[in-house]
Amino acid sequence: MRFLLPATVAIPLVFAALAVVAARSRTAQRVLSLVGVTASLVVAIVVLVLVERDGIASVTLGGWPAPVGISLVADLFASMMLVVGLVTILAVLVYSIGQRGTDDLSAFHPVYLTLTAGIALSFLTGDLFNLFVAFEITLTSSYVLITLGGRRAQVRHGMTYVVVNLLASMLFLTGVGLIYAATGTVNMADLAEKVPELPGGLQTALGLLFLVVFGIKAAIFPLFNWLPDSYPTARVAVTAVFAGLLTKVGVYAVIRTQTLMFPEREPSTLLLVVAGLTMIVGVLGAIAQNDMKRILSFHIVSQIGYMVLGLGLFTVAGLAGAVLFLVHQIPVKTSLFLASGLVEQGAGSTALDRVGGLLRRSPLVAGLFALAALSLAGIPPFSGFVGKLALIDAGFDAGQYTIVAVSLVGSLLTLFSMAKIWNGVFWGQAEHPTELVAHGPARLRSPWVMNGATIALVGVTLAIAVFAGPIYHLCERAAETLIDPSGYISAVMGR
């Protein structure tokens, strides 16, 4: 593990660099990104594998030991989300090289590898400062990709994106700064220790403050409003990891210091209204809109409802409930995001009164869109229902029926918003055709290497729903984990 750890950040950033270099030759930029991203996910099997195997591995950097030195932690919650990172990441990699335009500018596959080593050490730090570096690595990546062509659109709401996270980068600073003045350390489990000591009032104040932080990152109720109007203006490969991805490493930071630095011993109230209230908003959200991209902006509001849900429980059941939900989210969001660019490319626009009849000119789209929208909104046997499933029976153990109530709602309000987009780009007809699909082909043709990249991500979803019973058994022991960090803090100071 000692070389390990450190390579799965290392690597793309080696790649990065030589990308650089080779930025005269899009070719080399495209085989040096693939490599790249292909040798980090095999290192971050191997981790998953060896961490399942011995538990927990933590290695210091810098010949200073824990809590100076620089840690990074691997456990069975870091590993599974840095898996499933990676393997998103290298298919929207491939399904932007397929997708004429995307990666035509030369900085891209170095941002890119550059966004895959912040999200990598995003899991994988053990201390609160190089979690702000990391995000830091990831957010300068994603201002970047996100008005990567300059187009008006793009830099104004771009503009929103970069303040907001700003402001929240300027909180996360302030917040390392107070608990290292009153702790005297930044190591997430040297704060395990040290947290408690601290008075009750501040206790709460430092973790409502990491809650703001990370809820901004996550688009949590109610710091959402700048996630809708950011994400459908980039381009869609670039939308599709931001979706599936970055607000998922704000719920997993969310996660992580909640139960790590402030635990609760019961359901957490405040944790509970937030998550019953940005499930319910989300989705009334993604039904007010009449375009496919921005619909599916709101469910990753949404969707985070969820996950926060199995947080606020605060149960081995419940937190292995989110572990789940996150493992599936995660391509899930990204192949829906990826099929909207396939209906772009093929019909012009991704607006419901422009766009219909798309199930005859292009049924594999079509087909794909469906198994991918059926399992966000958790119809049975699909991903989605399985990882709702383990959240409802959590919430129905801890006694919490009004917020699986509230679910249960979200979850129905979901399947509508999905059905208006089926029937609005794949069933109906359009009302105002774009020249594609008032004049195009009768078959509305893909290039094979977005359609393969769509394919491959949702026969990943379609594998967590057939191996769901397994999966869940590793999200229950990553759980146990999470409720009693002891392992954790033990694995990271070296006793």
Second form
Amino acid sequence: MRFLLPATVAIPLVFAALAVVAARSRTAQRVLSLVGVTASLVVAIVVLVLVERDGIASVTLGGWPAPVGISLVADLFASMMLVVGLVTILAVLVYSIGQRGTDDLSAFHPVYLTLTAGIALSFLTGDLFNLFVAFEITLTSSYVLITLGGRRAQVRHGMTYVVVNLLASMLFLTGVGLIYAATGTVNMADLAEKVPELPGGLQTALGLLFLVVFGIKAAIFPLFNWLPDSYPTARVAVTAVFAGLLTKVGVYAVIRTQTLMFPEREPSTLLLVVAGLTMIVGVLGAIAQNDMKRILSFHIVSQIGYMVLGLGLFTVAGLAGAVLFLVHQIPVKTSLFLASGLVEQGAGSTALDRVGGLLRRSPLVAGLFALAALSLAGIPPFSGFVGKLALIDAGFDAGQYTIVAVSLVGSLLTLFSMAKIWNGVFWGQAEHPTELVAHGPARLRSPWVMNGATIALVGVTLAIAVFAGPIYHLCERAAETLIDPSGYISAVMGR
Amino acid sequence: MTLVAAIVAVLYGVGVFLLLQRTLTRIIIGLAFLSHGANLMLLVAGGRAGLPPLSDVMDEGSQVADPVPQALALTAIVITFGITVFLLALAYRSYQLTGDDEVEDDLEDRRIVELFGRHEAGDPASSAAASSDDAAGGDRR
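May I ask for the structure of the form predicted in complex with its partner chain now, the form predicted on its own having been displayed?
So here's everything in the complex, that chain up top.
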């Protein structure tokens, strides 16, 4: 473990440096990033297996004992997120290699690898300031990726994204400063013991500050406006990995900090209200849109609500549901965006009235989209159904019937807007067809590498549905360590 | 210490004010003010000043400054410098493309305001016109 945990972060960073050196050869860059991400994934799987067998693993770097040295911690929650995240990153990398024009700038591969390292570090770090650094690594790479190419729309929407996230980072830094002034430590396990000793008002203020900070990154209800604006302008592969992972890293941080440092031990009304509003406002925004990528972007917001719901219930079942929903959501959301990329590649647009009738011309893309969309809407027997069932069940157990009703309405509306995409893109005729739809070849082709990556990722979501039982069992064990952080604390502090 | 805390407050205030302006340059300067405020606050968080935390200066019982917030502030300064430079490059690119420094209006917000105006005036064709606007707008993005 001493070398495995840092390795998941260090491997992509080393390969990023090598990819910078290899800037002149695109083939070399591609090989380097594929090898880097795969190696990191293999290590992450080994970590997951070891954590599953031996319990929480913790490493302090720099040779100093826990509260002073920088801790990396892998519990079940973190290592599951790490494996699912890296699988998705690998699939999107393969897709972007297959898509013409995505990696033609030599900055793409190094920045993508740095993003991988940042995401891995945010899952593994056990130190609040290091979490800030991990977020900055991730965000800085994402700033570059979202504006790569420097077209007008990208610069305009990228600016919104950068300014909002930078403001959130400054609030995060302020929070770290305040919490250090109050407790004298930034180690999360140490904080878990010291924060409850603070006066109640200070605890609430700090808890709310961190909720706002991570809420901006996770795009929960009042703080999501930057997301549907900026995401659809980037290249599809970039949007896909952002949609699948970046907001989920925010959700991960919300769950981690709220369970570890500010546990309430009872359903939190604030979180439940925010969850309900996030679900409904997100999905209503999606229904109002007329472009596939924009509908999907609003859905990111809506789905975050379900994860916050699981946290808000604050029971083992609720948190297990939230973890399962996170694990299912990362590949599903990403594969939907990859499918929208295949549509764009084939038809030249993703606007609903400019493409149509793709079912006959590209049944494979239609099938892939349908599988992922049904899973997102939570239709049995797909993985979204399992996640939602777990959450609704937990909601009933906690006696929160209103939020259960709201989440069911949200699911119904999700199904409606997925049907809207299906109607517009795959059935019928286009109102204002693009050149490719009107006069293009009878069969729309996309490179087999792109198709293969999408098929693989949809396969992952189906596998989550098939192995729902064992995966839910894992999530339940992860939730138990979240509810009762004593194991986490003793693993980090070396007691 | 109170003086430094007051400076932190002023920096945050000026930063937020500049952030709400409509020119990109002012927004960037505003973010710089905010980050300076946050860094200064990290230093305040460390408590009183003291001797440098070096092993050959420290004696038993001597008052040593807390090194952790200094390390944190140093890291944060490097990060915010980097991102400020990136933002400046982005603002320059935006100037190259549009010829000015203003933050553009959001197309969708504009359309909603127009729709509302037409609705107020009681124009029955407003909804049809708006939906065809939408189609064009969606594609432009």
